[in-house]
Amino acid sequence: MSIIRKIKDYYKRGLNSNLLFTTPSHSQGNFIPEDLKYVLGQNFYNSDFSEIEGFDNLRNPSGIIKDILDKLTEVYKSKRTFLLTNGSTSGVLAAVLSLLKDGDLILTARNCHISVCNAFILSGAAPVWIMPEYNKQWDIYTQVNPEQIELNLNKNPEIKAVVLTSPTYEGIFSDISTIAQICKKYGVFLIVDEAHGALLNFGAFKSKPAILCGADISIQSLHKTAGAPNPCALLHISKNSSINPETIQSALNLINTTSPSYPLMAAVEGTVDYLNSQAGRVAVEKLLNSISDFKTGLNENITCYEGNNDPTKILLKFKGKSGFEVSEVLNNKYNIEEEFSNNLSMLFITGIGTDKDKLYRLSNALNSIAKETADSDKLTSSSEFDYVLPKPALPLREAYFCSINQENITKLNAKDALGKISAQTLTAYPPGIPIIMPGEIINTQTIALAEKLLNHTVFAVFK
């Protein structure tokens, strides 16, 4: 049974049928406060068990939470998967602590989310970074390319796992193929953070899911383009992977609450259901079908990125225009809110939930500035920042519960901080990839890049 129908067991029944002394203290809505019963509504609040008989436990799932793995491991071909109500982050966690312990080497693309450090710190893994291939047309990152992870498994033969994101948070797809062959060829783990490709199973995308093209884990974010709220998500491990399952379910035992939400589990479970029906599958096609007409009917002063990348991430850019510009015009006089700019681009996030009725709006405004700029000769630029990889000094992990003790951190400006040992973590929302961690030698590219994205010019340092 699943939880969704086991819910609505419980409404037929009527709530009251089950005198609950239970959390959540709630009662299923017998107290809401009347303003979130305004924001959330009461079905929101009779949904919201414990575990209370019959509604099994996500700990140690052996009833309808059991069945739902079951039914999502068979929809994704995978050896399991499983079910995440505290986003990608858990997962990515999870991943990480089951597969290296304190001081193994884990090869990481420098792109990676803030959960993939975090990781390392609670893992005590050691990343060896590499960065992925820039795009200076664009100032994007781009895909990690085969060769450079081939190079440094080769030179680094203690390295356990490598971990790469893809689709990036632009939508670009690295050769993940390759990269498992490689990665089987010299024994190690692949993880993919596939946290931007929740859409890749069921529709005509130019790449595959991680865990069919040979990856051992990805893990999908639902909520980023699936259609479920913040924050479901899944976990997979390949069919082909050694991995054993009950590693990751220990693993994610030590992470995730003891209280997970049903609202998000059957959340989970009820997106699934649908993206696997066959009006699911006819709604991505739909919708990759409105996006292809959107780009095809944008004025020719505006350029969308075309290469091996995921067509729900639109990044375009304008002729005569900064993105920063272009922002500013569609926010205050279009009401329409992108998901990030830069000097050079613009990227918009679009998923199961966008019409084309949202996107014929878009292309409106977007076509009425790009008018604007017709005649004009400007043209934006390519990029002219360099980034360096930061040098450690000190281990990420050493250097984070270092950083705890304040009596070991000093405030410098940037002048002043330069060449010095970074004792925090700068990360840049969206989306969320870090700048400068504990334990690096703070660059001129750290400071630039840190002032450029996030107007930062004060940096704590260790003493």
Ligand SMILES: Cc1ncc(COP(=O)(O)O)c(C=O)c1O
Contents of the next structure:
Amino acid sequence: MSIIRKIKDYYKRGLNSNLLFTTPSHSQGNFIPEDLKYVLGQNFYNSDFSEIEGFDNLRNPSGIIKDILDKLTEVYKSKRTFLLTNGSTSGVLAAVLSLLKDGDLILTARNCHISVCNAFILSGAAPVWIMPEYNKQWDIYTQVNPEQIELNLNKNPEIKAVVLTSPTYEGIFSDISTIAQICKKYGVFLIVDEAHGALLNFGAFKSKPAILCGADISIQSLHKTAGAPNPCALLHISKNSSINPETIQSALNLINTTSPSYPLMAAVEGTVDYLNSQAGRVAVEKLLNSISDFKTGLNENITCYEGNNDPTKILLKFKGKSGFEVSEVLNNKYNIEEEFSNNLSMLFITGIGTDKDKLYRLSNALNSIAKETADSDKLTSSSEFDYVLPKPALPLREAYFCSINQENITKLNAKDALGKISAQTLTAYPPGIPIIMPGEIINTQTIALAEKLLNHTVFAVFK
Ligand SMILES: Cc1ncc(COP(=O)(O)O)c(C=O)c1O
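Could the form predicted in complex with the ligand be given as well, to go with the form predicted on its own?
Then the entire complex follows, led off by the chain already shown.
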């Protein structure tokens, strides 16, 4: 049985005349503040139940929710797929918490999302950082080199797991098949943060989903490209993995709310049902074709990044203008907002809700701006980005808990903070790296990057 059908049935069979003296206390929409009717709508409230008779329980599913998990498991060809109503963030936390304990080493590429760092703080897992490759012309991190993974696993037999982001924010994949083979050889788990790859299972992408390439676990945000509302997501365990699904369920139960949203669970189900249908697959194909047409129609002064196997991430740059300059015109004159811009480039995120007309309006605006700059021979330069991994002085978890006590901390300007131990996390997208984590020693590059990306000039450090 499906959640969507269960909710529809509830009203069709007149069960709403039964009295529910349970949470939530709006009594299935009997109470809705007027302003919220516009924001959430009557149907949202009508569908918002707790775990009443017949509605199962996400923490220990045995009825309709188990049916949905079984269906998701089949669609994604996994050992078990879990439904997340708390974003990929909760999937990343659960994956790390279920595989590693305090002091265990985990090999991690530094272009990870902040949820990965938070998972280390919660679990006590100790990161061994590696840097992904960096493309100076576009100011972006690209793939994590498999050789670098092998080198580190070989050097450090204590490492228990590897966690990587693939595809990246910009749609760039690492070679997960090769990395998975290396991880198997050394007996370590591979977790892939695939938050940006939720359409991969439903279209002709050049790269395959991580669990089908040998990763043990992948986590996908359905809200990023696949059209579900925030923050619907999935965690998959690969069929070939030795990970016990019950371990993941326990970790999820540790961090998740005990009142999961039925409208959001229905959204996960409805979104995946659609993507997996003939109509959904056609829609993904249409999206990819529209993006391809969009790129072909761009003015010669605009260059698209072609090194990403996920074309739904449109990364481009203009001859003679910085991303910031184009962004200003695009926002002010054309009312179009991009995901991000930097000195070199701009990123536009598309997804299942992006139709041909939307892309057409964007290409018209970009082409008009490009024509205005056609006379310019000023070439966009490459980035001067330079990042040197800060050295750790204290274990991350210990430093974090030490930083809770404000008496241990002082705030210093950049000049005085150099060489001191950070008491805070600073992260910026792009390029997505945690610039500094608690317990790391602030270096010159940390300061330069924090100033450049965050306008950050005051640093919390340990006294
Ligand atoms: C690479 C990556 N992983 C994980 C997340 C967290 O995803 P969510 O917002 O679904 O919790 C994000 C969010 O931006 C992300 O970019």
